[in-house]
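Listed next as structure tokens is one chain, alone, in the form predicted alone.
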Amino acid sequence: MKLIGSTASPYVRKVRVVMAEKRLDYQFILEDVWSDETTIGHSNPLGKVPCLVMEGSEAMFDSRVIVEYLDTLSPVGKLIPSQGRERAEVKTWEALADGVMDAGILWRMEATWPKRADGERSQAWIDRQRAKVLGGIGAMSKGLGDKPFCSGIHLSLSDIAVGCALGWVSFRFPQIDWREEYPNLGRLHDKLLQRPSFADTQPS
């Protein structure tokens, strides 16, 4: 398998956390999406990363789509239960960390993108997100309470999406200093860098 995708996307560190505790062999590929030179649309026509290309050239994309898939590789470490509550729950707990992430995304893209002009930038659009990067974190906490994982006593894809979350928040805006406010996710977060997986795909 092969996995296109950046070190500083968070989708994609997703993918990869999720590879490494299933102890899956692939070969990653780099690509810049936002370069005039990208190829990722042959592999993805929405041009996007990360992406999944399987022998015979057939591809996967969307992180939610590919962990899903990649849990059902190997019965190592599974991360995502296969039925009932448990995996509305774990699955309602990745909604909210990408959602996180594609608001903060926006807020980014809004504030920092070259291609528009500082007079063409809506503040309002930048608040709303900011507002929903906020609001996601808090929810976060209040979820996590005083449990050692998101989703009971064990790791699963829920706390691989909350770390992505919750470390890309850091990388992108070190301004929002979430582990102050929120001690019971800096102790998750602490935690999970513990673990190679997450230790040797942070953002960069």
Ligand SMILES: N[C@@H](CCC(=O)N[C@@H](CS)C(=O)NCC(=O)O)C(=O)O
Second form
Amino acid sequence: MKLIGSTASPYVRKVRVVMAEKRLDYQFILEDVWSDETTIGHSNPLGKVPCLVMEGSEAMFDSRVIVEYLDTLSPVGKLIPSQGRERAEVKTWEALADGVMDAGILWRMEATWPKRADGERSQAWIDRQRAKVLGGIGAMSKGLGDKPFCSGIHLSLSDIAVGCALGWVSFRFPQIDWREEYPNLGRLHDKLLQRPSFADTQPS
Ligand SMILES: N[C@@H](CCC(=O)N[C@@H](CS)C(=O)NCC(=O)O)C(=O)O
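Let's see the other form, the form predicted in complex with the named molecule, since the form predicted alone is already up.
First the chain shown before, then all remaining chains and molecules of the complex.
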């Protein structure tokens, strides 16, 4: 399998962490989707990473689809419960974490995308997305409470998605001091960083 991605993308990191936790082999192909020369469109018509290219060149995209597939490939460290409320709960955690990243990217692009002129940037839009980022982080803290992991006592995709979102927020918005405001998230993040899957994929 080949994974097309970047070392900055939190969605790509989610897939890389899952690959590592599941002990799956893959080739990592770096792609700058923001460059005019990008060829990502050959694999993903949406022009986004991550994109997983399988044997026979079939492509799979969207991190949620990819991680769900990867979890079926090996019984090692099951990350998504197979059915029922537990499964829906983990998928909801993932949706929350992805939602924080989606809003953060919209905020960042509105504020910094070089192909948008200064007069085209909307502070109201930035404020709207910022509120989603902050609200999402607050919801993560509330949902985690005093538990060792987001969905109970074992690592799951919930923690991986939350860890990738928090790591990316610190990377792109260092002014957001979520550790200070939510010490339980700080403890979870520190615990995740002790795992090679997280330590080896820090955003850069
Ligand atoms: N929902 C997608 C989001 C992927 C995404 O937005 N990736 C960004 C990189 S962080 C991207 O490729 N953006 C390029 C663009 O929007 O043109 C997923 O989970 O894979």
